[in-house]
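Here we start with a single chain on its own, the form predicted together with the partner chain, put down as structure tokens.
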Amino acid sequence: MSSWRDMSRTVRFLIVVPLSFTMLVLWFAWTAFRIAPQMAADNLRGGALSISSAIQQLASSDPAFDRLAGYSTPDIAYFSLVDKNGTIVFHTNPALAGRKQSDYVSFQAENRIEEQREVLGTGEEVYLLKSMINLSEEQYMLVLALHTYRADNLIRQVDRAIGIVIALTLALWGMTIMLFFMQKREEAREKEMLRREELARLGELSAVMAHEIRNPVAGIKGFAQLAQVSENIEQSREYAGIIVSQSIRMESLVNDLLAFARNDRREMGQTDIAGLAEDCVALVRNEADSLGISVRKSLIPNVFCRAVPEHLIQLILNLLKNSIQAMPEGGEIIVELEKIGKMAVLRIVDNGVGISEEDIPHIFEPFWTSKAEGTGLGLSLCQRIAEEHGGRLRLSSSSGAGSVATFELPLL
């Protein structure tokens, strides 16, 4: 069962739609194959017992039977009389007119109407009616036998349809199997296109990690032992400073790659964005004024969403974070909220120095950064954070023109 929740959708689907298409074709075909042979029966009864009502017609206005030689039909095989003596007294070959029927006796006295399907000599199978007729006051045996071919012309059209409906499912499976190997196959592909993707990213986080710790403990390091060896208080807290910045940044680096590998799935409630967006402005606005940066906001009230507010507080923090560090000269941000049909749009808009037009297309890839001392991982992480809250991030920018960073999410 685990392996059925394991498929894919369309995988589920390829099984589910023919597997049910197929039993609905053996439900009608079995229906229609048990049904003809009945309506074929019914068709040589109802025909064989208007013959032998004229066949018994003919015979008590003819005692001398002379008059039964001349009738036929394109269905009769052959029929014939027998007396209460067990004495063929009419048959279509007038050849056998007196032969004994042996088993007259045990018909007359169950006194009984008997059909059945026989195989004659010639290999022809006859539909073959026996029944009791009363010819002036003396009871006779008809034996009439009767083609079959008309009426087993439903049981060949009902075979060929299903036959061709058959041969088209059997079609139909074929393409299925065959779609679900190529599914498989491309699932198969993007497995180890995804693997080779992380191996990918593995390295690079490697060549990161080494890159972004290995500066800072050299530094670190190096100033430690400065400090260990000098004499000025002075000199040693400027060191002391140093070290401290230093750890921050790897603190800051380590976070952002905690952040970004994190895989937990929290449950996501109610959230009033205008709230968290004011509460990140609030939490920025030291920092922005100590370089500068007027920060102004446009925020309408009562937007709710379903979100983790813990995981938006980090995706606004981190727009508003890199606004910042795009206008070390000072400027202006400007955040706005607004409801746009069944979204909530976020825009965090500054006058910094933007982004070139060639590096536009990598700024959402893990790693990449046009910063001296970023990781690369803040916008990839935004970029991940409203995709799992099924929104959409986008940034629109050019260099020294400032740039726009848009949030859409889906509105409760």
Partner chain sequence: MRRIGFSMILLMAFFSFDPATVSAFPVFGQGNGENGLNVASGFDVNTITTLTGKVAAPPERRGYGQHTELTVETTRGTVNAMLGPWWYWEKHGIGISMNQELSITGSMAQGKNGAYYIFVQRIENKSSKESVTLRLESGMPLWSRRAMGREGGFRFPPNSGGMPQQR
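With the form predicted together with the partner chain done, generate the form predicted on its own in the same format.
Chain alone follows, minus partners and molecules.
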């Protein structure tokens, strides 16, 4: 379930991030595309008005216009002055001086500023500004043509930037699609691995079940046959008792195997761990008393966690029964529950035979056991239950010195 949630979060991330980035890029591209031409036009207009003002000042200080002949900037293509008769009295190209400017009269009447783009005979497009200026109480029409390449370069730079950003966006989407398919392939691979693990587990369970059930079945069959031919009622009862004990052993084996093989994902709810521990101690007390084992409790009340109660009961009972089995000649079990930080900590302490140092690394391995009988699934199942609840199970022990099982679970 957790892997599916992780997958869902990854897919949402792979969609939301590129989509958000794409929307941002589209907004940027549209804004830049819309503003860049206006900015270029504003730059040309501002430059033209500044140059016009400079020309007017030079012409005012020099009625012969000699100083205008030496005035030039990198932006100026040409400029000219037209008098009230429509005659060009000054032009940066002296060969054009003295010619008529046909639109002077209509332009003077409207007394306006006119701007447009015009293509020269050389094929170059220039920005053309026409305006009226006053010199020595006479009006002249100033015709100023500016090169546009510097202003238009802004548009070209914006276009290049938009192209680069769009290319990066497409690359991001390409990577996103590639990662998505890689994620899908990884998901398929994980499913296949899980399927193979389940098949391997099924095969292992089948082998263990066949091996472990064969002995009880053989015993049941043998004693049933003896009971069938026996004429002694007491002896038949003895055989029946053995058959019953072997049947119980086989039932316990099957229950352990089914519990280990299950994939029971029940919904967790608020659970009182102290109450569960009380119930589990009550369930094993008669068995413990019959073996001369005392069970003491030290449980703080109202310790609540998110859990599946049935699963925690199975965990606590397994740990208690392990402790009981470790004390065939009697002893003492202490069940403690306390809060440490944000964790509920349950300890089951016994003074039984303990576990040897070389066996400690194997105690949580499925099907491993140091006992003559049993499947070796108890502690493995307990560990899995602990991990499913976001907790941890630890076991410390030494041969002849007893064991301490510690189960930690996050508090609500």
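Remember, it's a predicted structure, so these values are computed and weren't measured experimentally. Basically, rigid core = biggest C-alpha set you can superpose within 1.5 Å across the two forms. Residue numbers count along the first chain shown, from 1.
After superposing the rigid core, the C-alpha of Thr92 moves by 2 Å or more between these two forms. When the rigid core is held fixed, the Cα atom of Ala48 travels 2 angstroms or more between these two forms. Relative to the superposed core, Gly292 undergoes a C-alpha shift smaller than 2 Å between these two forms.
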